[in-house]
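Here we start with a single chain on its own, the form predicted on its own, put down as C-alpha cells.
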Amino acid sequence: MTSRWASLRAGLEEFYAGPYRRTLARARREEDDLFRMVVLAEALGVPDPAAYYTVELMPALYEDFHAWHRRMGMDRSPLEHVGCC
C-alpha cells in the first residue's frame, strides 16, 4: 500500500511541477546566488552591518563557490584568501 502512494505521490510531483522544473531551478539559483552575496558581501568590499552574524556561513558556501563565481563571469576567484582555481 505504501508504495502505490508514493507512486502516486511521485506521478503528482511529476504532473505539476514538470512543466515549470527548469523556471522553478532557476528562481533557486537566483536565491541561492543573492544569499551567496550577502553572505560573502564584507569579503567582496560592500560594507554589511550583519557581517559578524554572516561570516559564520562562509564555510557552508565553500563547496559551490567555483561555480559561482564562473557564473557571475569572473574567471579568477575575487577573494584572496579562497584560492579555488
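Positions refer to the first chain, counted from 1. What you are looking at is a predicted structure, and each value in this text was computed from that prediction instead of being measured. Note that the rigid core is defined as the largest set of C-alphas that superpose within 1.5 Å between two forms. Compared with the form predicted together with the partner chain:
Superposed on the core, the two forms differ at residue 76: its CA moves 2 Å or more between the two forms.
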The other form holds:
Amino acid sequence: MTSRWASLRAGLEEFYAGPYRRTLARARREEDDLFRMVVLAEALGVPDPAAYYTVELMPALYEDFHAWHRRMGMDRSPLEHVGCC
Amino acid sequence: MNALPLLLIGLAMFAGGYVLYSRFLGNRVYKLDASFRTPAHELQDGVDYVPTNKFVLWGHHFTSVAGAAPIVGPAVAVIWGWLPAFLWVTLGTIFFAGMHDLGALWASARNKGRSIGTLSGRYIGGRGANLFLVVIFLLLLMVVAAFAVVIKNLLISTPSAVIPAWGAVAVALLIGQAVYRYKMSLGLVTVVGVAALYGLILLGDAVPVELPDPILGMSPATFWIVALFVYAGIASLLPVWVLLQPRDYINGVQLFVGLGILFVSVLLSAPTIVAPAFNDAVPAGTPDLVPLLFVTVACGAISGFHGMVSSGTSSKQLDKETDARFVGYFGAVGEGLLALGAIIAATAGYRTLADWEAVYSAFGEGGVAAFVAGGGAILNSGLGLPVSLSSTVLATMAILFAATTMDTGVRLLRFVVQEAGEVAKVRIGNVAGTLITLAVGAGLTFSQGAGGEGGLRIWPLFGTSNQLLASLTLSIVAVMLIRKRRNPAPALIPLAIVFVMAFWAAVVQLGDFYDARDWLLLSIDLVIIVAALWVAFEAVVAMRRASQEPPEALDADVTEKVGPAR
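I would like to compare: after the form predicted on its own, may I see the structure of the form predicted together with the partner chain?
Shown next: the complete complex, the earlier chain at its head.
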C-alpha cells in the first residue's frame, strides 16, 4: 500500500514537472549564469561592490565556470587567474 | 434516439480500435520493438530526454493535445445532424487520428526524438521544413485569435463562469508558490487546488458577473478580448513556474474530472437526442457537408497539432517503443472521447427539436455555447446538479481549456517571431516579441469588427491548415514505410482522404471569401492552398524516390539493441 501511494505521488510529481522540465532547466541556467557573473565580476573586469562577500564562493564556481566559457565558445579559460582548465 | 446506445457504441468502437487496429498497426505496420533503445534512454539528459512511465506520459500527451478544439469542432458540425459528426469522430479517431499520432511518435522515436519539422527536411526535402514553419505560424495565430473569441463568448453567455475562470488564475498562482516556494506536498496541493476551483464555481454560480455596457469606453465583448490578450501577454512573460505550469497541471486534473462527470451523467440519465441524424433542413448559408465536415471537426478526428506534440516532446520521453501504442493511439482515443462528449451534449441536451434548431440557426452557431447549455442539462438530469451550476461547471471547463491553450499559444508564437527575427538578423527581446505577437493576434481578432468577429470566422481555416499539417506528417510516415518496404496503405488512405478534403475545403472557402470581399481571409486561404499544393508535390516526389531506391535495411534506424525482443 505504501509503495503504491509513493508511486502515485511520484507519478503526480512527474505529471506536474515533466512538460516544463526543459523550460525550467533553461531558466535555472540563465540564473546561474547571472550569479556566476556577479561572483566573477571583478575577475571579468566589472567593478563588483560585493567582492568581499563573493570572493570565497569562487572556488565553488570553477567547474561551472569551465562549462560556461565552453558554452560561450572559448575552449580555454579566458581569465589567467581562474585556472579551471 | 437515446444517447446511451450512442455513447456505448462510441466507447465500444474506440475500445475495438485500440485493441484490434492499434495492435495491427503496432505489430504489422510499425513493428514496434520493445528492445529498441529509445531516444529517452539513448540521449537521456534529465531535461528533454527522460524515460517516463507510460501512464504519466499518456497524461502529458493527452492534456497537451486536448484543448477547446475537440469541443468547438463537433459542437459546430452537428448542424448537419449527429450521425455524420459521430461517424467522422469515431472512424476518424480509429483509422486516422490513432494511426497519425502513433505514426508521428514512431517516426520521431526512430529518428532520435526529432520533430516533424526536422523529419520533413529529412524525408520530404528542405522546402518541406520551410513550409512547416509557415503552417505552424498560421496555426498558432488562429488558435490565439479564435480562442480569445471563444472565451469572450462564454464569459458573456455564462456570467457565472467569470469568477471561476479568472479565479483559476489565482488558484494556479497559489499552487505555484505552494509547490516551489513552500515545498508543500503535491498531493495535498492538488486536492486543495481542485477543491478551491470547485469552490469558485459555486461562488461564481451564486454571484454571476455581467459587465456594464460600456465599460472603460468599450463594449463588454471588446473589453473581454482586450483583457484576455493582456492576460495572455503577462502570463507568457512570467517565469513558467509562477503561472503556466501550475495552470496547465490543475487544468489537466480538471479535464479528467470534467470528462468523468459528463460520461457518468450520460450513463445515469440516458438523455434523448432531439437533433436529427441527418439534418435535411440546414439553415441558409450552411456549406455542404462534404468537404466542410472534415475540416470543421479537426481535433477529435485527426489533427496535425497532435503530430507536433508527439514528435516535439512525447517521443523524447518514451520508455519503450511498444509504449507508443498506448501513448500515441490511446492519446487520440482520449481526444475522441472528448469530441464524443461534445456531440452528445450538443444534440441530447435540448428538450425539443425546435429548441435545438433555435440554437443552430446558422452555420457556426452552437459551438461551445451549445456544449455548455446541452451538457449542463445532461449533468442536471444525471447527477442532479442545478442547471445553472451544471452550465457553470462546463463553461469553466471549456474556458480553462481555451485559456491554457491561448496563453501557451502566445508564448510559442513569440518564439516563432523571435526566430524569424534571428533569420532577419534583428534581435527581438521577450517584451517586444510578445507585443508583436499580441498586436498580430488582436489585429486578426478585431479585423472584422470590435466584437472580435474576425477571430471565429477564421475557424474553418484552422481546420484546413491543421489537416494540411496532418497530411505532411502522414506523408513522412508513408515515405518511411515505403523505404522499409512495408505496407504503406494504412498511412496512404487517410493521407489521400485528409488531403483531398482539406484542399477542397480551402478552394470552396476561397470562393466564399471572394464573394464576401474578405481580402484578409482570402490572402490567408491562398497561402494555405499554395502550401497544400506544395505538400502534395513534395510528398509525391519523395514517395516516388523512396519506392525507386533500394529498400532500407531492416534495422536501418535501430541505433542499439538492448536484450532480446519481448
